[in-house]
Structures are given as C-alpha cells and as structure tokens.
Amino acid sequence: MGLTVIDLSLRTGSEVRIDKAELLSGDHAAAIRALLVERGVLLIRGAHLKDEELRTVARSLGDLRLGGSKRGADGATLREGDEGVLKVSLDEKVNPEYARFLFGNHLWHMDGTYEEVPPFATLFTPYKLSRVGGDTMFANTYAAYEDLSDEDKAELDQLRVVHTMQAALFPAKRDCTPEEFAVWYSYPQRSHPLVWHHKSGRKSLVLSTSGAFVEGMHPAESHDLLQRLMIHATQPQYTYRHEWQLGDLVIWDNTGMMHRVLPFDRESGREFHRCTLNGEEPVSAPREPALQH
C-alpha cells in the first residue's frame, strides 16, 4: 500500500495513511521520520495500537526511553515495569506520579527543557477520551522562527533562556502549596539558547512555559520578550488543533514543536499511552559563551 500523505494545515501537520501491518514492519520508518521532522506532527488514523505495538513503532523511529528512576519528559516519573510506555491520566489510580504534573500540560510547552538533550519525539495514542474538551494543539517553532524579521533573528541569536519547572507549573496552579512548590523547585534549572541551531542546519525557537527569564536582561524586558515570542509562535498559521478519535496515533517532533491540551473534565477518565524517543542532540547555538575559570 505504501504511504499516502495529506497535509493538515499549510505550515504544520500531516496525516499519513498507511496499512497497520506496514507501519509495524518498519519498512517506511525512514520516510515517516523524515516527514516528521519536515512537518512537525503526524497523524495516523485507525491504528488502534496495543502497548507492544506502540513500542515497536517507537523503536523503528528512534531510541525508546525506558522506565526506571529517571524522570519523564515533562516531569512524571517512569516507573520500573513501564517498559517505555507511560500512562497519561489525571486519575491517580492509573499513574499517581503523572497526575501530579499533568495540569501543567494545559499551557504551551516543550518537554524536557530541564535536560541538556531534550527528547526528540513523542508517540501518543488514546485509550479513553473525555466527552468534552481534551483536544491537543501543536505549534511549529521552526516556522515561527523562519517568519521573524532579520533584526529579530540577529538579536535572538545571541540570547539564552533559563528554564525551570516552577516557571512551567506555577501559572497553571497558582494556589500551589509550599510542598508542591518545593518539589518543582527540586528539578534542575537549565540554560538553553533561545534559537536552536540544529545539526540539520534548520533553526527553531526554544519556547515553553518553563522559560523563566532571559539571561542578562532586565526582568521586565525579559518577560515582555518571551510573551511576545509566545504570542507570535502560537498564531493560527503555525498551529494545528487535533480532535482525537480512538485508534489515533499522533507523533510529534518535540525539538521543533510546542504542544498543549485543551481543558477537559478531570473526572472523565481520559487516558493516553505514550512513548518518548530520547534526544539526539543538545540545544546548541554557534556562539556559545566562553567558559569562565
């Protein structure tokens, strides 16, 4: 059967029509991966993947992140026995660790900004959907960078942003307890270039609600700049809104996309299963600051 590709919007997102057996065979993995990097997010309808099948597809596309004591891409702990599949739910009976952080997914973010090498990609499939809400939105930070003015590009190319977990989660839960804030604060801070110069030669904006401040910039100016860029990058021409159906498989390139879930009833039992592909390159810029001795 081979691949049939239908673009979901002009700047980002494509539906890939492929027979399930061919998908699992891995014969088209190279083409799917190339399309993923080009389009940012891919949709395969009617896949209805079981956990082992989800792992099979993930391994055909990259290095599958396995369970253990290591924290997951967006703060949750991958427990032993998960074998690379994380259950994503607000139901503490399904995954109590993840339920502690999932509320932060309502805001635009990139996974793993506290890591030197953020995850490359995510594979996501629903097991139970909410009756109302719960769509997922994606924003292409490659395209958003490409449309900036030359003056903006020259300025942003020089900047670095400190990312923190408390910056990512506090806006979504302003009534957090001191204990919760202490947990968020325990995660490492990470400084990344604002513009990612990828090995491919392409460039993308490194934006996320975890972006706490621009290094060396007045706090007010830092806040205004990050807000302006977030508004720019989430304009309709750079985004795709996905309405979930059971059986869907959605894959997105975490290194060039932001995502967010739209509000839904936390008692709905909404549950997804997710595989994460380990990162393959650090966030880098051509002019890294000199090391201080």
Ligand code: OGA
The other form holds:
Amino acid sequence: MGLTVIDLSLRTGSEVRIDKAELLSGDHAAAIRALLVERGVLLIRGAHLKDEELRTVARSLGDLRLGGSKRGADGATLREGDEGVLKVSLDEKVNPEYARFLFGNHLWHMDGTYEEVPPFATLFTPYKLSRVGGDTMFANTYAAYEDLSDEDKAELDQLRVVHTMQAALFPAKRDCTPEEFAVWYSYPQRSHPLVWHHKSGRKSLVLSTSGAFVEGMHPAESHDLLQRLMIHATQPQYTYRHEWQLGDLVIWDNTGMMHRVLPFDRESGREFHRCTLNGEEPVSAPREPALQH
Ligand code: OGA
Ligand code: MN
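For comparison with the form predicted alone, provide the form predicted together with N-oxalylglycine (OGA).
Below is the entire complex, every chain and molecule, led by the chain shown above.
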C-alpha cells in the first residue's frame, strides 16, 4: 500500500492517508518529506502516536531537536527535554518552562526566528483538545511571495528585517509587567533577509510577528510595509485552517509557513506534543549563498 494524497486547499496542505505501520517503517519518508516541502502542511488522521512513535516519525524526516534550552517558537526558552518531545500547554504544571510564553502563539509567526538557522519542521499531535476554539492556522509564505508584483519582488530582495522577542510577545500580552518586558528586551535580536532564497531555488517571505523593523528604513515606512505584507500573506488563498481531531498528526514546514493558534479557553487543558526538526539552511539572500554543510 502506498500513499494516498488529498489536497486540503488549492495551494497549501495535503492529507496523507497512510497505514500507521507504514508510517512508522520510514519506507515513505523521502516521499513524505518532499510532499511536506511542496505543500507546507501535511495531515495524517487517526495516527494516535505515542511519544516514542512521534520521535520515530520525526527522525525519519530529519534531525530531531533534543534537550538543552533553545530560543524557540516565540523567542521563549524551549526545553525539548532529553526525549525530544515538547508539551505545548498553557498550564505551567504541564510545562513550567514554556507555558508562560505560549500566548505568543496566538499571532502569526514562524518558529525560531531568533536562531541563525530556523527550525525546518514541526510534528504536532493533540493530547487534549479545547472544546471551543484552538484551531491552528497556517499561511504559505512561498505562495504569498510568488504572487507579489515584480516591483515588490525587486525591492524586497534588498531588505533585511530585525526579529525581536518584544515585538513577538508584547502585542499578545499588553498587560505584561515591566519586569517581563525587560526580560524579553534582554534577549538577542536576529536580522534575516526578508526574502529567503532557499537552496532548492524557491523563494519565500520571512514574515513573523517577531519581525520588528526593516533595517535602515524609516520606522513609519517599515511599519507600513511589514503590515501590508502580513495582510497580503494571510489572505484566504494562502491559508489553511486545521480543525483538530484526537489522533491527528500535523507536520508543517517552518521555513515556508507561518502559523498561529486561534483563541481558546485557558482552563480547557489543551495540550499538544511536538517534535522539532533542526533547520538545514540559514535564511539566505541572493548575494549570500547558503552555507554549504
Ligand atoms: C507552536 C505553536 C500552535 C498551536 O507549538 O509553535 O505555534 O496550535 N503552536 O498550539
Ligand atoms: Mn509556533
């Protein structure tokens, strides 16, 4: 039995029908990986993966991020744990390290824009769903780039954006304390080209709520440009909204997709388990060829 692929929307997302044993065997890993890069988001229903199985699938697709502390999703310090599985929950008892930062996931973002080499992909499976809300949305930044005018493409190619933690977190938590803000402010910033020239030859926009300003541009122009691009890239033709069912496995290509979670009740106990695959290339601009490994 092979893979059956059913597209979820015109330009983003495919459901992959595959038997669980075949998924775990890794026999289709190359095909799944290629499809992930092509379609941005993959959905496998009814997988009901235990942590060990989630890791097995992750390892078949790339370099599983293990242990240690990293600046992750929203600039938060992520502890993937030695096991490589992170519990994504707003409950500090479930994830004392990360729960405090999770609110940043409500705004459109890429994970790990604070890293020189942002993570390649994420595998995400629900353990407990909220009764109301909590869908996850994805926006395809390859497709959004492709549809820009030639003028825009030429101009944006020259630009770099500085990503900061306070830009990502403050809009999501306006009642933060000065101490919290000071912690965010103390985190390192990272500058990335606005247009990513991938090794594959494809190009995508590097947009995220963490994108604070365009280097060298007047703050007003920078604000207007980033806002315009964010509005452009999150139009319905570039997005896919996922309504979760227990047992789902969703994998997204973090290098060509933004994502966000829609509001849900904090008390719902919503909990996901996730594996992160390390990035494989830095965000490269045209005259900065990707580092060769
Ligand atoms: C993440 C994230 C969204 C969600 O884990 O990086 O953004 O739906 N999660 O919880
Ligand atoms: Mn995220």
